[in-house]
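Next up: just one chain, as structure tokens, the form predicted on its own.
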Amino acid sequence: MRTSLPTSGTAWPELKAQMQQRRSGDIDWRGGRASVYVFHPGDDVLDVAHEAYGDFISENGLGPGAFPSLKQMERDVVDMALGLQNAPEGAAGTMTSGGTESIVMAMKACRDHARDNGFTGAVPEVVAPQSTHPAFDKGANLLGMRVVRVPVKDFVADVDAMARAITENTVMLVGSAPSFPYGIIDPIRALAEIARERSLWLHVDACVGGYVAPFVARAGFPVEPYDFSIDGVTSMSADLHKYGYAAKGASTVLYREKARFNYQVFRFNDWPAGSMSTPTLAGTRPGGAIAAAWAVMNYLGEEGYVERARRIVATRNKLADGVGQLGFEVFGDPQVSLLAFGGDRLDIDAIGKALYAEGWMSSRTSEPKGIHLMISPEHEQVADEYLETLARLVAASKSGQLSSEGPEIGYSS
């Protein structure tokens, strides 16, 4: 049955109490139960990116004629990212509404320059590691082009079956720092260096790792090059409501150069009201969320984002010993803040979903069959909890006492 709009107004107090009654079936991920979805800083941080939006909620970034104070904020914003990336002078780049729309941005930014810069093909295409985000697929949908995937070697690009996968029609490589399934930085030198070789645009997609690897390197944890250091790096997509821990949504969209991110903006003055320039796919952006990005990243610094960093590492390190001695097996070698795990021995259907029956969110993999946990400073709080729980289920699977009967988790509506 249809909801009707009612016909009176209601107090915010009863509907403040509808809309917490509505969420009691919500993960908790505050309590440390979701390992998607949400990026858990702590409360300090939520309440600085709550109150800043708020304070912006009705300012609108399409307009920074109207409003000087998102202009610059989202200028500092951009900034700081590309400092993080060491980007090279003249670099450029805009905030988006997520890691979709920055990679949509860079897709179509790539395709426009390869037709201005020779390209006759009918399709371009995009040669991707199997592991790459699916926003790549939903981008050459909508920009009509094509994407070609390759499997993956150890969990990372193949680097060598990619190269030849490249034909006439190949205008973008990608790879990923960390790939979302496996929580593993591609091989970015390797690939920057075919695309300099073959004059093709590298795109890396930071989405998860662009605002916590950084920190990690500097915490003094190994991290693997994959930024605009590496020449050959194109454009980068890197997330601010993952681990740079702003409001959902905003995300950064980064270039080497500001020629190729002059490719990204539209502009339009065939009809009555003048000219309109859009950096992004979206016209009206929302002011909290620029605001938010701005005054978490002012709020926490370098020292807060690396004091953040070097516990997801610590967390990351005793899960991973954790589900080792149970029988699992981690994935490749990770080195920032995914775990995902697995093992052939062990029924992993049955134990995810009776995480997931037990009130712990996290996502899957299918090749091979694994969980996968994006892990946030606020995890430490409960690893303990979550390794007796999985070890419980794991003795309980062997036994028979699990079943692998019962609902997927997945990312459909």
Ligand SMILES: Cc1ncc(COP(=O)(O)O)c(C=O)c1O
Given for the second form:
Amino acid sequence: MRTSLPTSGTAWPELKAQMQQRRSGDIDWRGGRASVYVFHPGDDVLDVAHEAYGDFISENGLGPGAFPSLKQMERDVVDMALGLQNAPEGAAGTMTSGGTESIVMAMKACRDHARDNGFTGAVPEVVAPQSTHPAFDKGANLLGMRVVRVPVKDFVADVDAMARAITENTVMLVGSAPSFPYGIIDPIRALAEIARERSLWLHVDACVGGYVAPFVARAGFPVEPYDFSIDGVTSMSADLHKYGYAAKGASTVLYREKARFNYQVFRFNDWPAGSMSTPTLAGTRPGGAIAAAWAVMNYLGEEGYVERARRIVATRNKLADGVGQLGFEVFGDPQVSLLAFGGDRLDIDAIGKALYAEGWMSSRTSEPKGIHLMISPEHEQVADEYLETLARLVAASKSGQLSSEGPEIGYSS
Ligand SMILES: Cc1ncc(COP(=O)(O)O)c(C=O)c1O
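Next block: the form predicted together with the ligand, after the form predicted on its own:
Following is the full complex, with the preceding chain placed first.
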């Protein structure tokens, strides 16, 4: 039966209690049980984001003239982002609602730039590694473009195969830093070389890595270069609501040159309410998301992010060693905050489902089959417990006590 609007209202304390009750079936992310969807940096950071979001909950990023506070906060956030990604003078960008919107906006900018610069084909193409996030296919669907997916080699972009996939319709190359499925940074330098040679737009999808990789590097660990210090990187997506630890609804899309960014902006005046110019897909933009990102970045500062990056790397190393001892194989050589592991001799489906049944939520990989962890600073507290659980489930699986039947719990199901 459909729920109808109640005739009269209910007092907030009762509603709050009801909502807490509804939450009882949700994954226990505060207890470190989620390694997808939530990036837990510690309660103090959440308090800052919460309060800043609440303070600007009614303000609207659509109206910079009405809210110079938001305009300046967004400019500060984008400036900090450009600095972290080693963008040169003259670079530009905006905040968006998330990784998907950042990617779609960069694709729109690329498409319109190509058309303004002699591209006459019907369907502009994006050449991307098979490990690229589906946000590009969503963007292509919306924008009348096409994504050509190229198989990966050793879990990263196969640069030669990508070069061979370029046709006269290609307008964009993509590399991820890192890719969602494997957590490995694609060879961006090599992709940039091709992009320069063939005058193509190279987008680096650093949605996951953009706000953790720079700090892993500053903490002294090796990180494959991926940012604007590489000549040939045209644009980048980097999500604040992942490892920027901001409230949800916050990402950045960045361009080496303001002239390229200008293609992102949509301008319109053929209606009876004057001209409208918006840089993002959204019209109304939540002031809270801008304010919370600004507050969290300033609250943590470089030291706060580096300290969390250290904890992430320590946890990642502990988990990688632990799963290796249990007979799993870690996919590739993860340098940032993701870890995926599998193995032919273990029943990954059965173990993955049993983990979920015991309250541990993570996504899974399908090529090859694996378990996929996005590590948060707070996972430090539960890494031992996770490995103990996994050891027990591996033993149970080997003695035939686990079943791989039942519905698959995937990344977005
Ligand atoms: C590499 C990568 N790109 C893009 C996205 C899409 O981001 P969002 O879910 O914020 O739209 C994700 C999400 O996990 C991602 O991992």
